[in-house]
Each structure stands twice: as structure tokens, then as C-alpha cells.
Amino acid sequence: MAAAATAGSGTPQEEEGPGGEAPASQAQAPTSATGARLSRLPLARVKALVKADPDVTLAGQEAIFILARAAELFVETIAKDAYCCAQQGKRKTLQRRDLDNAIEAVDEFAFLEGEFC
């Protein structure tokens, strides 16, 4: 009844769905049926790489997750910087020289200089 009383007021009204529920557009926290992955890298592969180091005897799941997440952030950062180098060359496709330029331009990547042949 309230919607009928305010229908001529010029304000948009949200209608109730069948059965009196709020419309689907009203915000509820988005949920993922499959459960969002917290890490994009396969943790089993990261664990295998960690175990390949002879200095590492044990590595907990939390440590593996942190290493995987750190690797993701590192790759994301260097890729963004390399993409900026590609844009300066008026290109959208990353090339090896873009990574080389990003490594040379950013001090945080100085440890990578001369590592790639």
C-alpha cells in the first residue's frame, strides 16, 4: 500500500518480488559458490619448489601460502612496470626488452640485472 500512496511523488520505488522478498538487486554480500581461491599459483607447485632447496627441511602450509602470494605480487608489479614501458613505445604487447627496461628503471628490481641472457 505504501508504494501506491507514493507512486505519484516522482521518486523511484523498488518493487517487492514475488512473495514479498526484496529484489535481487538489493545488496547482499557477494558469495562465490565455488569459493574464491586465495592464491592463483598452485600451492603444490610452490611447495615442490621450496622442497627443492636443500637448506629447507620443513615448510608449513602458511609459509607456502605466503611465498605463493609474495610471488604473485612480485609478478604483478614487474608486469605492470613492464607494461608501462611497452606503452611508452606505443605498444600493448609486452616484449622482453620491456622487462629489461623495467628492471633497469626500478631500483627494487636491481637484483635482477644481468640475470637474464
Second form
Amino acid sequence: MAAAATAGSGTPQEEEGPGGEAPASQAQAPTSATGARLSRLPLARVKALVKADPDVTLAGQEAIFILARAAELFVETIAKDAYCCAQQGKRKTLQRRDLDNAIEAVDEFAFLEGEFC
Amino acid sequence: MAERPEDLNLPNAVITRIIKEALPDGVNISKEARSAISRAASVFVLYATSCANNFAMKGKRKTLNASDVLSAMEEMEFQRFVTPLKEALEAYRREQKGKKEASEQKKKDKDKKTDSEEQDKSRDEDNDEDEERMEEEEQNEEEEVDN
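Right, the form predicted alone is done, so what does the form predicted together with the partner chain look like?
After this comes the whole thing, all chains and molecules, with the earlier chain placed first.
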């Protein structure tokens, strides 16, 4: 009975490896980040946006999914770029002007110019 | 056109979460900046859709597919997105395959269950009726005893 109890609690005596591994087995591993992020944005809303284009007839499910994922990457990218501007101003809060600066500075964001009035 | 397509916004909560995870701890974002990013994301999707649609039309297809979107990313100079998107697509396809197999399995199980459940239900109804009759008889007996 005693042996079973120690085996069940499983801990401080038996160290299977570096401390980091023990919690990883309980919490879902951050190593496969793509698994957790697989679709954060609701596909229905993305689909609504896609359908808003009068030239688009149909869009496959995979296309919608990739667009959602691309939008997430875009948000991350533009947030980080805007943050650089905020850092230069020694601020810890992202302001609207940081975004505007990022849009002007980065060529890839050129399509956003003139969208915000 | 009364409503501009940009009005179709993505949920604020999700946008906020993505932004916060992209930035280091302790960094905040103003409401204006957040809603601006949300609108930018919508515009991004619309622009990407339009580009992707061009590729689809070139291929004489009416349905946008994944490769159209990937080509659009390159066209829009977001090549750095292409690799992570390809990985995400692989994972998504695997997940869809798994889901399909799981739902087919569930369907089979459900069919088996409904058959056996119907038999159980009819049995239960008979039992209930018997119990009611028995209770009435007991009450009658008690009254007699009291008297």
C-alpha cells in the first residue's frame, strides 16, 4: 500500500529530469504553439468579410481559415511595429499615432493609408 | 452602398488578446489604437481576398482556395507570412481529417444507441404503470387498518 501511495503522488523524491518538464505534462504544451492558435478569430466573421467583396463567388473553407490566420499574423505584426514607435517615445501605452507612424513607415502597410480618417 | 464593408469588424476581445500576446508584458493599448488595429485587420482581409480572387480568376476558378490566398500574401509583400501559414494549413487539414473520422465514428455509435434506447424506453413505461397501481392498493389497505 505504501509503495502505491508514493507512486501515485509522484514527486519530490523522484526527479525525472529538469523541473520544467513536470508542469509541462499537466498544462498543454506551449511548444506546439500552432495547436493552441489554430483559429482564434471566428471563421464566420472572416467569411462575412470575404463575401462582402462583390467579385468573389465562393471561398473554400481552407481559404477562409488561412485568411483568418493571416489576419492574426497581421495584427501581431502591426502591433509590434507600432510598439517600436511607442518605445521610442518612451511610452508603455500604444496610441493611435503609433499606428499611423507604423503605417507610414512600413511599405507593406501602404494599403492602409487613407483608410483611417 | 449604404454600409461600407469595413464596418464588419472582428471581435474586439480576440483582437485585444492577440495584441497583448504579441507585445511584452506591461504594455497597454489605448481604445483608439485597438479599434484602429481591428479596422486595419478587416481591411487586410478584404484586400487579401481581392488579391486572392485575382489568382482564382487567372486559374479560371470560381472558388477561392488556400493557394490563392498564399499567392495573394506574396503579392502583398507579406512573404514572411507564407511559411507560418503553410504550417497552419497543414495542421488545419490534419485536424479536419481527425474531426471527420471522429464524427463518422460518432454517427455509427449513435445509430447503434438509438436502436437499443427505443427498446429500453418501452420497458420503462410498463414499469411505471405497475408501480402506480401498487401504490393505490397500499393506501387502501392502510385506511382499512386505521378504521
